[in-house]
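Take a look at this single chain in structure tokens; it is the form predicted alone.
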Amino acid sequence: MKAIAVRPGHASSVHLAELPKPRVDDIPGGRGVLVRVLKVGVDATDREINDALYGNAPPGYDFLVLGHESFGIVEEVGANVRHVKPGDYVTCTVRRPGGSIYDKIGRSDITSEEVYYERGINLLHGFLTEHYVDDLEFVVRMPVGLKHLHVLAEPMSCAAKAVQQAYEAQKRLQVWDPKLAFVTGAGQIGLLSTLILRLRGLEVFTFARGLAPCLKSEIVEGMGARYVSTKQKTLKQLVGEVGKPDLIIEATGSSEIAFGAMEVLGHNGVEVWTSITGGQRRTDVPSDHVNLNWVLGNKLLLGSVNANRRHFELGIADLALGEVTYPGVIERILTNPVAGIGNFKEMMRLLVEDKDALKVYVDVAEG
């Protein structure tokens, strides 16, 4: 069984590997779900793992199979599987439980352990192969009517968690009712966060570098939000026009913007960091000013990573609502298909070189 893999710790080591085909009874207790992989999305995480910035191979292997954004079709299920059946379309969560109290209650997405287990990222093989098997707890059914959005289920789960966690944390205020939101970054997480916030009725301004009109601006505006190019207007300048936001979703991967956004957040507001800044950039921060305003303004900074099954379900529900609210808009995020596992060089080229590649995904099989 072919798979796209890297040798963790070795930069630019992406290659074609071989794995044995899994069996449904590899998962004990009749809980196994065998899935034929149809499509797998790839993103900056896969590029950074290939750059040897992080990632570890599973025990007993010298390679790690990439891919954490899965879409496939069920081929076989164990005796105790009830929520999916052969022929159903499914996606799969990414992180697997460790031994912390959070892992034991189904919240592996907020594990307190330093060592974590994520398919395609750390210590577990990913989905960029022909078949996988997993426990029923981690397999999430996707409606057939959303099959055209396939690999967006995983990034949507991360966006859903970011927004849901903001609202959950803001229960501290008892009557928090946000009206204005900024989303910094118009990659897949930024665009999907824009969608979720619009579905919640917020006025949303989404920031990106490119000048409008462009694909990102068309998607943002198609969701009823407003696109702002940072080449034309800064966050502070927009605040002067529309006021300070109640909520900021940060999704740029730039620490400069992540910290800069802290200067414009409104009183009682929350800023959610979703992006990883894996470089060595240093930036000056007006720390006294930020400290004063954040303490006096009761502001909250929240980090959000990964997602659990509930967030996948929330995200899929919002994809469905988004499809009927803004028909044809979400699918435009899926820009760059790659034909087959054998084309792993083209997959990586798109991730590294093509700045217009909004969402790269591999067409593993038809189905």
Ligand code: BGC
Given for the second form:
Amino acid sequence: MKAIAVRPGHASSVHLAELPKPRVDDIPGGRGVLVRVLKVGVDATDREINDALYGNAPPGYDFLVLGHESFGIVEEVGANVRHVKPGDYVTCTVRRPGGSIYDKIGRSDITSEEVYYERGINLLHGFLTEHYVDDLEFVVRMPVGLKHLHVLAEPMSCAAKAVQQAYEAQKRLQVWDPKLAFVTGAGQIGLLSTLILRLRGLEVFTFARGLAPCLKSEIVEGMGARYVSTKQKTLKQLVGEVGKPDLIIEATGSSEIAFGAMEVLGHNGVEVWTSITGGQRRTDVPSDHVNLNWVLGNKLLLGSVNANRRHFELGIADLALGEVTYPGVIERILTNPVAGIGNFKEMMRLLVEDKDALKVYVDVAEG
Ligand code: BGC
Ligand code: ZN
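Okay, that's the form predicted alone, but what's the structure of the form predicted in complex with the named molecule?
Every component of the complex follows; first up is the chain already shown.
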């Protein structure tokens, strides 16, 4: 079967690879789920792997199959699989356990090991192919009524984890009741975080570069949040109007903005960083000022990566709630389908060149 792959360490090496079709028995103990891939989303991570900024091939291979945002249909299950059956729609988690205590309790998303195993990213092949097989623990059912939101399940799981971790961590404050949130960045993680926070009843301001009206501003407003173009207003100017936020979700991919946002967070607040910034940039930070205010204000900075099965389930539940609360809005994120695995060059071109392509995904098969 065909797959879209890169040669890790070699920039712009995206190409078609050939793999044998997996079998349900490749996973021992009757725990295998064989999935026919329908759609796979791609994001900045895939672009940066193709730029050779990170990513490693599985042992014994000189290529890595891309794709970590999967949507497919179950074709066959092992004898001990109960939670899905042939014909069900599913997505799949990305990270696989290493050897730490966190990995052993099903929390590979917070592994304490330096090396991590992620399908389509590091040391494991991804989903940008025709079939995959995985252990039942990692395959998550998607309700048929959310079929049209397909590849958003994985990015949604990352947003769900970011917000959930913020609430978990803020239990340190005993009575934290956030009212005002800033979301920096209106890519998929920024928009999906905006959705989750709106569903929790917060007033949300979402920042992006472009001037409104534009697709991003329409989606943000469609979710009952406010869109702010940084061309018209800085974070500090908005604070002058609405006060300091209790919560900031940072999702721009710019470390400069990630640090800059630290200057506007309110007392007892939490800022969550979600971007993988693969570059080498350095920025000038007013470090004394930030340090002083973070100490005097008991503020928290939290990094959040990846997601486990529970975050996928939380995210899928919020996609369902989001769909009935703001009907038809979420699917507007899904802007750029690419027809078939064979169109891998067009897929990468959209990712690299098309600044308006909010979400690029490959239509692998009908179903
Ligand atoms: C993926 C995560 C992954 C992270 C780091 C993101 O693009 O969505 O699942 O953990 O990259 O590799
Ligand atoms: Zn991703």
